[in-house]
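Presented below, as structure tokens, is a lone chain in the form predicted on its own.
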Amino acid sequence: MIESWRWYGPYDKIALAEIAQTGASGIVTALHEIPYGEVWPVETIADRQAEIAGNTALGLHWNVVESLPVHEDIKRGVGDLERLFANYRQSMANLAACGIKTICYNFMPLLDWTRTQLDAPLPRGGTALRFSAPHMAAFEIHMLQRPGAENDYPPEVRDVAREWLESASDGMRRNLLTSIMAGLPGAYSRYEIDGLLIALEGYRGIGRDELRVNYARFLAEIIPAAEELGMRLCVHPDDPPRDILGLPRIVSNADDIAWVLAQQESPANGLTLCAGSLGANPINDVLAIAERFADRIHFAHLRNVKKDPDGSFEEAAHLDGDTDMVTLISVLVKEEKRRREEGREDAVIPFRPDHGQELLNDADRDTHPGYPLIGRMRGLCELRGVVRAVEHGLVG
């Protein structure tokens, strides 16, 4: 497996001589200042790759995209589409042309991840990024008042929230919507309550049989060009893995991946399997969705969360929460040593340590929310160990 690092280029706090000290070999990456729905021109990518491996010494290449954005305007199957299908069939020839050819990206609409709490404490130090369903359900009740809302939360939850909000201060509050905003990599124009109402506006009227529609028109768009320039896209599931803010979540389980990979019977149409997102919802068990979809798997964020009764969750520790992250990294293993039987190009696998706690100094900073630079490698060790072990036959 190819360990690889999140970096945000230009924006991110932590340098390419960081990351390379972490043991981390590949670089994920965008061009997060292209606006989305636009060409990514070859000489930008040419130097942002250039920029990734041009000291040698530190030995980084850029080995997968995270992400090429879907514009909202074909999730929502409105607008100029020709055009935007065109712009995104050009962006992937120009990135095959640099000889990436791994791209992750996802069908959310509007919101990437979402947290209501960027910052929990541990019982031992340190934060943790977290989802409070009583949290989520007094932003969407009360404060952004969206019609319909309470019916989407559980009595108890529902009271929960409300004693909540009684007691929060303006500011607590503030940090609630600016938590919730969080999640938008390379997005970086925040919403207000109001912005948010007209951008929820524009999806009125659509649900998930509409959106499956869109994003079916999407991949047999998109899938086939990838298959000629011998690409892999490799969709990120819902995160978390249920409706938000009315808004319908179409990849959020088993049943959801195999409709995605069912649509173009195509190697070029995979999975990015995010352990965190799917071991987020209670029904889902991670290790038969990798098990299930191997051979589709072209990239792993391999993370772990810890969920509660009332539908919250906490990130843990790599090897802590309720995956089991030692039986799915043997999957992987498998994964790879059976690919490359086959004489697969792709056999190995590229994985990077996702959303880290912050630990030590990590606060100090001021780095993207979730990605942390000791948190994610202590991360990246703990996983490191597990993949050597299960290589050589010690586990799994």
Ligand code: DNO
Given for the second form:
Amino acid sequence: MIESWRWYGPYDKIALAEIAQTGASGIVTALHEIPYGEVWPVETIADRQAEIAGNTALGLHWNVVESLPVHEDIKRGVGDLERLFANYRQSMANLAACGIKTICYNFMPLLDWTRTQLDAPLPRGGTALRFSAPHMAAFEIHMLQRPGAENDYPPEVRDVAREWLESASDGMRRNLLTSIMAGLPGAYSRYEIDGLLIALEGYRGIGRDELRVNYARFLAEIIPAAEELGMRLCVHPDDPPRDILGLPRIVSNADDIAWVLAQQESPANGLTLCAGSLGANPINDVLAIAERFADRIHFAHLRNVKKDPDGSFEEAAHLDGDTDMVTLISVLVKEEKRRREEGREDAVIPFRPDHGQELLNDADRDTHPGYPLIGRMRGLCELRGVVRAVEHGLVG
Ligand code: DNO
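Having seen the form predicted on its own, the form predicted together with this ligand:
Entire complex below, previous chain first.
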């Protein structure tokens, strides 16, 4: 497995020279400065690549794109789709020309990952990202006043939500809004309540079936070109893996993934196995999902969550949550072995410690939520130990 690390580009507060010290060699990044839907020019890709690999002593290279974003118009099925598809294909061709072949993307409408608190205190110090079902209910039902939101939560969660909101200060409400809006990857604009309501309006009439039609069209337009270029696209599952804000989410469980992969039976149409995203819903058996779709996994996000019965969850240390990380890693290592025996050029699966708790002086660095240096390094080191042990046949 290739140890990789997400780097947000030149504006990331964590420098490449620091990442090198974590031991990771793959850099997972994107041209975040290019607006969604525009072409990624070869020169810009090559420049970023050179910046990453420039100091050869650091031993870093750009191995995965995360994300080549899918424009909202494609998800909504409106606008100049021909141009957007052509641009996406061109960006892929330009990446392929630079030798970058693995592309992670998602098909979540509007928001990417969603949490209600970015700094939930941990018992032994440090903080973690948390999703509280009652706080999300309070936001949707009372602050956003989204019609129908109350039907998405059971009465016990609605009651806790109301009680919490009645006692919440302005600062707490503000914090909730900021936390929910923080998950937009690499995007610098954030929605306020009014803006969010307008954006949600753009999805009126788009349910699960409509979103599937738009996703199938995207795959039909993109995957054949990707296959020809030898690219490996890998969809990132929904986080959390359930409908949110009344928006449908269609990459949330094993059936959804089977549907996605069946739309184009091609190695170019693959999966990012995000253990933490899938693991946040009790219906998902992450190990079974990994085994079932192993041959289409092109990238792994290794992370863990601890779930509460009311639908809330919190990001745990990488080996400590509800998913048995040792067994999960052995599934991936076995798959690599199988691929090697088949002579596949993509035998080695890149992974990154996806998110980390904020530990020690991480909070002083003001890094992207979920992406601190020390917390992620702790995760990487724990995962590295498991990978090495499994590879040596000691465990799993
Ligand atoms: C969160 C990430 C996601 C992921 C995108 C991929 O930390 O795992 O934001 O990058 O969903 O498109």
